[in-house]
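A single chain comes next, written as structure tokens; it is the form predicted alone.
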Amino acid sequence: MAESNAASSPAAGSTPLQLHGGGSLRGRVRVPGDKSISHRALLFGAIAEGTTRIEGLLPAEDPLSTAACLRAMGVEVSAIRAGEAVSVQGVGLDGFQEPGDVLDCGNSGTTMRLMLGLLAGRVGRHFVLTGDSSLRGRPMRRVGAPLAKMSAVINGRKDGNFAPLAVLGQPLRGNRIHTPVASAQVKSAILLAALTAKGPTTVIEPVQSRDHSERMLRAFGAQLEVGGPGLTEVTLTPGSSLRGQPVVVPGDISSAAFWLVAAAITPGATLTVENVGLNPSRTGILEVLEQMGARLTVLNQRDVAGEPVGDLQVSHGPLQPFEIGAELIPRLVDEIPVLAVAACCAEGVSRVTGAEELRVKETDRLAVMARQLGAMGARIEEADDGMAITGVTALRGATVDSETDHRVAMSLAVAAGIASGTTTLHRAAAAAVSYPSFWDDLQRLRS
């Protein structure tokens, strides 16, 4: 397959998927690569000195974005196709080459957003980054506001919030940071920055997020050490050069959430989702489904490269509300549109509160999703934070639109194999942002 930014799959053009409600899944399928850990193996390759290889790197829109800005800046990245090893030649903490262009991070936050702490310390080097009119549209003055603190220099729409973006790189400090939300992205730029700041960085959060830059960085050769009352404290300490070294990327658990809540609500369903990753700061969707009382269990549990790796079997069954708060929602917020799926198929109402970070993401997901649930039945009352989802609602056959989200595509096309009658799906091809072969298993995996 060669690298390309489009879908294979039935939903690659701009004409409506047609999804049929009835009949069931079995099977076995493997996910793409954790998308997260793509992103970082990019990244981190890059800033290394000698060769990373990836293996099982996700070849999908988002990392492409990340691999098309660092060859940009004269990093040899080997072309990304689907079951194959990625090569990254590094350059080193500081060799990165001032780009002749704008840098274009597509429709990826998280390639925008850790670019942005990746480039502030390049002393002496302009660099623009844009994106689509999405990824325009979304806050990036989390990221550049703590690291205005480190004396960067980022200018931007409307105060710096705004892409394009210009970095004029900087010498950098370290600093204490306190972050508002507790954000992986907003970490890991931090710490990206923190590698040439002069003296140590410290990033607060007010709970844990995602820990794949720490466990990463660690394993790179980096000095760094979490602590702090639930893990909260990241410190990294300046002046470790970063070695290349193999990476094993496992499957993504965003991606394999669709599989878990659709084998829990279709009758009849029983999946096995392969060589999922299981980091604790990403398995809040496990324990809201073992919540809800689903039938999940996971087997040949073992360790890949620093993260831990396991199988997750699930078949449909019974199912009770959840109540999901603003503690829960770092390790799991790209699962609330396909939970609010499960929600519909609850005994009673299900809640999802301190989820404001929704509104900012491809879409305002909260938004989004009570729109388009709300065409094919479902009872939700959104709130600012959040939304209520009675059940259990019989859905049926509609008209709806992903609205260029690939969570929320692939959310839709769970709710559609419950749903009675025929669903029009637009934007379909939305999904290969994140999971490019998904319509292919969707169609193996239907009985």
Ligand code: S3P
Given for the second form:
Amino acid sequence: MAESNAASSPAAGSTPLQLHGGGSLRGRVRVPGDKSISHRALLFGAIAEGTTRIEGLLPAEDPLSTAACLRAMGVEVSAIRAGEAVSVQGVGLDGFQEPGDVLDCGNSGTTMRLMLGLLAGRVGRHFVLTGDSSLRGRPMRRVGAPLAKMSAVINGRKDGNFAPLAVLGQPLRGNRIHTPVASAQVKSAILLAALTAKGPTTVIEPVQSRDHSERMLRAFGAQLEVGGPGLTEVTLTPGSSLRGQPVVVPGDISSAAFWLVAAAITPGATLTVENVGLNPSRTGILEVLEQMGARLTVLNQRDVAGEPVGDLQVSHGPLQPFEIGAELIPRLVDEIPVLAVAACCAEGVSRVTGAEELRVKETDRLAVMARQLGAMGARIEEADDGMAITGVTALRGATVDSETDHRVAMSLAVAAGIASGTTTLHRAAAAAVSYPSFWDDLQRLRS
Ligand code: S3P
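Switching forms now, from the form predicted alone to the form predicted in complex with shikimate-3-phosphate, please provide the structure.
Next comes the full complex, and the chain you just saw is listed first.
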């Protein structure tokens, strides 16, 4: 793939996609690189000394947004193409040039939030960040407020909550910061700001969120300690410079989730998803599939460059309903839309609670899934902080819309596979945000 959207994808352009129900799924698939790890490899490589060589970087729109922002500040990032390693020439902790234009974060919340932490301490330099209409409607004060406790100056619409955001770099001071939401984006932004603050910074989360930043910052040479009940306290002590490293990005478990659910619910299906990242702060989906009695086996477990990895084999079988509560949400926050599809195939009521964070993702995923999957006949009762889904429901083909959300597009495609008749999916191209080859893989795996 060239460094743009996959023009040859069956979902390219604005023509809605026709998805036919029936048939099965069979074979092996390697999902593209983990999105969270890809962003971090680019960002940490940029502020390190020397070269960072990244294997398996996700060649999708979100990491391309991060790379474009870094290039606009003078960082050399080689072309991002599927199957090719990417190299980043680090400029050091304080080496970013002031960009001559607005930094465009596209659809990517991770780009904007981590970038805020990275730029807050670039003394005397001015940065403006914006994004697409979805990103401009997502809350940013959750990052701006803790950074302000470190003396950062970040302004934006609605008291700094919405982009466009202006950052005027300041000398920062370390602090002890409690975050109200378990968010790896918020935690990572604070840790990045802490790298050049005066004195140590401690972030305390209500529940541990994904820990890719902690693992990778340590590997790059940062001084970082993790502790507290349930690993909810992270302390970073500034003073060490970061050194460029080789990074190997495992497959994204959030992308694998579509195949895991598809195989579990499609009659006759068996799929093996290879090289999937199995970091324990991300494997909530596997626990839920186990709870449902899915036929799932983890094979060939290994450690790749500081992250656990394995192959996942899943086959169709009868499913029981699940219960997902607040404690589990951070470990499967991006997988709820596709789990809503799985719930339609389980006998009884599946429940998600404590998931109000879903309302501020790329779309309001509780409302969008209730609306779109509901159009296919799903019985979903939406609540403020979650939903209840009653199964078994025979889904039927319908005209549906991703509403621009990549994970909604792919979840609806999984639902279309078991629905009767044909589903017309509008704005299917949204999948390119995290998984540009999804439609090609779907075509290949269908039997
Ligand atoms: C991400 C963290 C999660 C997740 C997002 C990627 C990250 O968001 O939903 O897709 O890379 O840190 P929050 O940390 O805001 O929950």
